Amino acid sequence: MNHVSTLVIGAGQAGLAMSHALRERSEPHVLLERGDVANSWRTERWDSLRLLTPNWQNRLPGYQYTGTNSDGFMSMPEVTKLLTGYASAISAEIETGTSVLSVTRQGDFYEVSTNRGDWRCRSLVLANGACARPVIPAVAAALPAGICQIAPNHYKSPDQVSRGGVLVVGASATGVQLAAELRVAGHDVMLAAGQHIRMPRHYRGRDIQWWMDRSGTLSTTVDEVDDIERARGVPSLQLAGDGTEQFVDLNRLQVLGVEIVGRLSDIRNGTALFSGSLANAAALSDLKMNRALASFDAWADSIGVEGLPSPECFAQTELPRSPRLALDFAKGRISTVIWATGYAPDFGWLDLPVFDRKGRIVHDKGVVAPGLYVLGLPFLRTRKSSLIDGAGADAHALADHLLRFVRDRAA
């Protein structure tokens, strides 16, 4: 059985951010990876992704972005090299390679089985990642024996889908992204779009992460949220790494030859079907973008930003007048369906009663019970909570009431 004071479960940004921390605060702790560092940047994202954040905004506690184009988009590559080099500069002690099987709470002490021997520690962080995971809807038991399934950590490139066409479901980041790859790449796509939010890359000469990280967007509170669940559920902006194209959005996809339908809401009898509500789901979508945007309007006129041309409007999303409401697969049309339905943390292994009905962690801003914490979620404090730029304040403000737990336990 090995001893230390902290262990963290998870050497991503959150893992590392929590390291400095605690180093900062003399506290001694490990961190177990699974994989290497940045292990999930590094295996199980497809290989065009980029960071949907400029270079300047992926700042990690004493670490920051010192390269000639700061308003670039980090590669997968260059993500890994940054935590990897993040990892060194701090003198991170990480046991790679190490899986967690099992955690449960002995007395005083929290008791963590791994591959390679057991720990003993009187705190832990849970660091190990909000996209753990793919969230596989039920529906997909339905599809027809001959249909490809594929979840998007295990989607690489369009070389790896098999002639036919393509059914992307889900319309947020990840969605429209890879809708738009397979169709660049000659592929018959078809998008099943529910709840969305387009926003443009760049707006009034400014990446649209400015203008929120600016504008103190960013940086809002759970206590300043009338719904924080809600909140926690908002799906990830239409954005991609790219700032030469100002949308990836419902429209641009139409342009680029994809069809856009409802949201998928049944498969039976080998046919899909889909939701009559996409008119309503899209006005939705322009609604909350314009409400955003007049809002960074209102913020820069409150403070006098200077050099700014002058707002900017966009035409709102164009859909077929009677969007297809059902596919037979049967036809053949489709032989490969891509769900990009988000992802959820993994914390299988947790054997506390720490979950709520729905399987979700309950925590009050990272702090789940006595001496146990979570890390990288989204909105755990801020809304920036699982960007790589909110790893930072976050990790301080927990590694302060670890601190204190572990000095009143010892006293």
Contents of the next structure:
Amino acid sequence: MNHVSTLVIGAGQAGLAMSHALRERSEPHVLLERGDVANSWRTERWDSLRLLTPNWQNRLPGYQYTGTNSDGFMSMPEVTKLLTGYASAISAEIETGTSVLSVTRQGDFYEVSTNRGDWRCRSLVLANGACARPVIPAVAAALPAGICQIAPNHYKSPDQVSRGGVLVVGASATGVQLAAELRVAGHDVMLAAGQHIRMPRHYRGRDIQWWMDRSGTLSTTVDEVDDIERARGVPSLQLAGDGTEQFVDLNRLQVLGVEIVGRLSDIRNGTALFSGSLANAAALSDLKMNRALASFDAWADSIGVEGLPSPECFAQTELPRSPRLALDFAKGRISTVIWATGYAPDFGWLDLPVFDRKGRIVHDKGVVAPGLYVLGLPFLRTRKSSLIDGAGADAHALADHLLRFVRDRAA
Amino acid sequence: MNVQTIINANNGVDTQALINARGAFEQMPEAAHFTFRSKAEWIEGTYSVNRIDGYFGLGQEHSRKRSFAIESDHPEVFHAADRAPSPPEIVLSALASCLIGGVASVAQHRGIQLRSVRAKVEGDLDVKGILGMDAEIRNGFSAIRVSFDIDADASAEDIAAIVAQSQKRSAVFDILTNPTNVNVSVA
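With the form predicted on its own in hand, show me what the form predicted together with its partner chain looks like.
To see the whole picture, the full complex is given below, headed by that same chain.
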């Protein structure tokens, strides 16, 4: 049995930012990492993926981008390099190749069992990622045998997709990026779009993240929104880490030749059924985008940003007059389905009564239970909590709480 | 922003009660399971009458204030007596009423006073489907259009947002746009 005051599970941006915060407070701690630093970025993302946040925005405690391309977007190898460099710069103590098998409470301690031995700690930080496993709808079980299914954590590039049509289910950042990439690679692509949020990559000459960052949108706290459950469930914006295209929205995808259909409602007798609510999903998306852009305009007016071009006005989302409602897989048009239906954290090994009726971890701004913390989840404390840029502030706030807890117990 | 807006709008919807219900169902999710029912009886020809007098919800049976009747028949062109609207027309009316109720609730929640709300609902139906003349043609509506005419103290964009939100939260809109398992048995 190994002993340490604090254990941190996960060595991505959240775990490393926490390590930095704990080291500053002289709190002894060890990070457990199932793979290597930045494991998810390294092994569970597709080849063409780039961060949705520009380089200048990828701030970590004690680190700021100093390269020459501050408006660029990092590839996955670059993110891996960033986090690996950060880990060594802050001398984080990391047990790599260490998968957590169970976490239990034993008296005043947490016992963490791993494939490389057991640990006992007074406080525990769960920093193993908001996108640890893909969420695949139950209807996937009804897909006919012979249709290939791919979850985005196993998707790498169009090369691995067999010839033939692809149905991409989900129209958030992952779904729209994969639909575009597969179409450009020559596949027949259909995209099933439920609720989604359209957003331009750049607006009035500035990156959309500049607007969200400077206007304070990203710093909005849990206490400032009236329905935090809804705010935590907001899908990722239809963006790609590519400044050359203003949109990767349903209009752009249709120009590329992607067929847009409604949300996948069901699969019955080998036929996929799509919701007839696509027009409303697109209308809601346009309204949300316009409302966000109008709020950015109002903010820019109120503080008087110099040298901004005039507000831009975007054409609404156009849809086919009668979007397809059904797809019979037996007709052979589609041979692959990609489930771009979201991600969830994975706490399957956490044997503690800390989950709600839907299996989500319950926390108050990251505090789960005495001495138990979670980091990196969507809107944990602020709207940027799941961004690299959000890890630092959350880690420092929770480290303060953690230190008070550890000292109270030790006293 | 967690701003408690002073709401002067009165559309006759108690949104606070709905918000309270959300809180209560969060504590007791099983209480949110409702079963609605309608009991129909054939009278003659295509003429029938539904009685709606009770439902199950909040863990128990409830009676309505009175027994409501919904009659249905077919128009004369189908050689019926045209004593009441046809079932598909009742579906269209249910959609209109569901969306209008949603518009009133969402407007109330957003502090917007409504002066008038009118909806026209149209459904296209090729009767060659019902008559079994062409297997390619479905029995039901091939398309449904709803057009709203709303007079309210709000911008065109705010009104569009209310209408969009009412669709997002409408039972009948969902029933019509997504498949439902329907089991029919004989006693």
